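Let's start with one chain on its own, the form predicted alone, as structure tokens.
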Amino acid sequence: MYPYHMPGHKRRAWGELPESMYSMDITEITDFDNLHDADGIIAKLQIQAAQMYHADESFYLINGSTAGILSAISCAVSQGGRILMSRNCHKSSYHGAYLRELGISYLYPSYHEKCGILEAISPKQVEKALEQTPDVQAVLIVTPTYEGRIADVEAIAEIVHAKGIPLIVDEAHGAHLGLAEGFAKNSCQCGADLVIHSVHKTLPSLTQTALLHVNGNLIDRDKLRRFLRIYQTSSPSYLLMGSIDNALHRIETQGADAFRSFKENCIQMMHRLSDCKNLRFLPMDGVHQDFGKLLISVRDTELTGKQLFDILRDRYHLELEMAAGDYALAMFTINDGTEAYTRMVQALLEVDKSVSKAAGFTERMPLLDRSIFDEVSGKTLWEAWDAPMEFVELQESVGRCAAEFVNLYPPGIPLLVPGELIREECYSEIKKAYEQGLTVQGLSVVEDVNGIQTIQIKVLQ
């Protein structure tokens, strides 16, 4: 068939990209179905995905997990309603609350003192919060967390369902869960109503690919489809959909061996890293800490997470996922070969020998602590984000209310949400992150005529 239709490249190479890529980039032509009204091959693939993840129904996402989060929040909570969500949710969750003008009640994760990370939300935290906020229409948690901490979703789902409301799980970093023995169950298997998976994060699929699963009878499926059409492009990429199909098909046919090798490699790596004297690691047990998330803590050493990140990149040519003040994070998947584990172990053993304990180390105030971050302006997120604002120098922001999100990226978890009071501790943490060279979004660097730079932040007038 000659393509007298879109896309404009007409399946022929243009410029430097390979022709094979163009040849697969089609549109909704005859016999190739339509993502937004699937009744052919895409419908069949979505049914297969649902069976694989033990979901009632699954949807391909080509606008990433972001589209799934926005759609899930929008269909589960009415306009102007209230959602209970963990404070360490990705910024897309806050965008969903903003778009639907929602009130937000927060679940504040506990703090892992030894490594300086946030834990997963516990069932007791959810139960207590629901008792205090009876008007909540849905609960949203994230598991595994960006650092790999896994929540007890089964227990949380029982608590949430006892209130007659749905549980949404941002499981973007858990698309590999529940697909093989020895790995934690995925949240569909644990009873969650809406589950979002980033297929590209932990499985071999192209960037921007994801899945949204729905279960039970608490979710209006027609309403969910409406919001999927709103938040996803009307010209879905067949390259991206094809990569989801390719990844899931390979798992279905070769996944058992791939996951077995993956788990064994992670366990062997952790065993070898136990020789380190200064660097710390969270054990990958598959229950509390997800396989594939190597968290390297530099607490009590002379290094910062960013310095370790730079050493591994510049000296050993290892590009990690992210760096924070007290740790760095490396990710492994079923598509890593033995070289990935060997090089990482050799590098970390060498680094461990070259660093020493830090003198006079003091415990830092944890970010996202309830006593530091709170909605105190009297405005909801959506009211504060649209309210009159002004720029002030960062050091002058203490005591003012944020008018813009401030977050480290990655992971994209807001340190400040519009409407929250900027306390002294919060200012210190943001300033320290900036000085350590971490990517802090939501700040502006202004240079005067003399070349002197100042850091500014948006606050409510």
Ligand SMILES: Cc1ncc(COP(=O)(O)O)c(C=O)c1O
The other form holds:
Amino acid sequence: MYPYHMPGHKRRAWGELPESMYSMDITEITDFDNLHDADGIIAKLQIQAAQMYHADESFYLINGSTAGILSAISCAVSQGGRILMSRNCHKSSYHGAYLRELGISYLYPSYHEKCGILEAISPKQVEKALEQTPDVQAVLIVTPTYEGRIADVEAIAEIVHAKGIPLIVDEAHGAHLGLAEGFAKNSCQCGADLVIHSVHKTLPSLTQTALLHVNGNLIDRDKLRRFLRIYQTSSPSYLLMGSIDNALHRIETQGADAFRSFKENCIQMMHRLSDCKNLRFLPMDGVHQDFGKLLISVRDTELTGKQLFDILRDRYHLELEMAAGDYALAMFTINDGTEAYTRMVQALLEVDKSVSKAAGFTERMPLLDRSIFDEVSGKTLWEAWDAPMEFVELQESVGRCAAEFVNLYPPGIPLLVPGELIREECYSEIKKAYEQGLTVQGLSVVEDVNGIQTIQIKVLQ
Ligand SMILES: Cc1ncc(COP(=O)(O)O)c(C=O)c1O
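The form predicted together with the ligand is what I want next, because the block you gave corresponds to the form predicted alone; please supply it.
Up next: the whole complex, starting with the chain shown before.
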């Protein structure tokens, strides 16, 4: 066929990018179905995806898990309603709550003292919170967390369903779960109503590719489709959809071997790293800590997470996923060869020998464990984010209410949500993160005529 239609590249290479990319980048032409109204090849692929993940129905997403999370929240909770969600949710969950003008009640994850990370939400926490907030219309949790902590979704789903409301699971980091033996079940298998997977995060697929799964009868599927149409582009990329199909098809045909050697490589790596005397690691057991998330703790050493990140990058040419105050995080997937593991082990054993223990713990306050929100500013997130604001210097912000999100990126979990009180500990954590060179979104750096820089933050007037 000669293409007398969009896209404008006409399936021919233009500039530096490979010809194959352009030739595959088609649009909704005859026989190629339409993601927003699928009844042909895309519908067939979505059915196959649902079968693989044990879902009732699955949707391809080409605007990332972000689009799935926005749609799930918008569909499960009515405009102006209330949601119960874990405070360590990704910013997209907050954006969903903002768009639908939701009241938010929080589940505060506990703190893993040894590693300085937040734990996954426990069933008990959900049970207690639901008793205190009977008016919530849905519960949203994130598992595995960015750092790989896995929640007991089966127990949580039972508790949530006992209240007659749906459970949404942001499983963006768990698209590999439930696909092979020896890995945790995915949340569809555990009874969650809406489950979101970033295929691009933990499986070999192109960036932006994701899946939304729906189960049971608590979710209005027409409404879900409506929101997917709203939040996703009207020109879904066939390159991206093809990439999801490619990844899932490969897993169906060759997945068992790939997952087996992935798991073996992770276990072997952990074994070899047990020789370290100063660096510590969260053991990957596939139950509490996901395979593939290597969390390297620098607590009790002279290093910060960012310093370790930089050493591994500059000296060993290993680019990690992220660094935080007390740890760095490396990711492994089924598409890593043995080199990924041997290079990491070699580098970490060497670094371990060269660092010394520092006296005592790096004192670090859990940032996200405060329940001071609406009561202080008297404003919900959506009201606070649209309210009149002013810039103040960061050190003057203590005691004021945030008017903007402040996120560490990655992982994109808000340190501050609009409407929240800025406490002393919060201020010093943000300052420390900034000084350590971590990426802190939501601050403004202003330079005066003498070149002196000040950090400013938006607060409510
Ligand atoms: C927990 C979590 N949920 C959702 C997202 C958004 O995923 P995506 O980038 O696929 O839109 C992220 C991104 O980092 C995430 O970490």
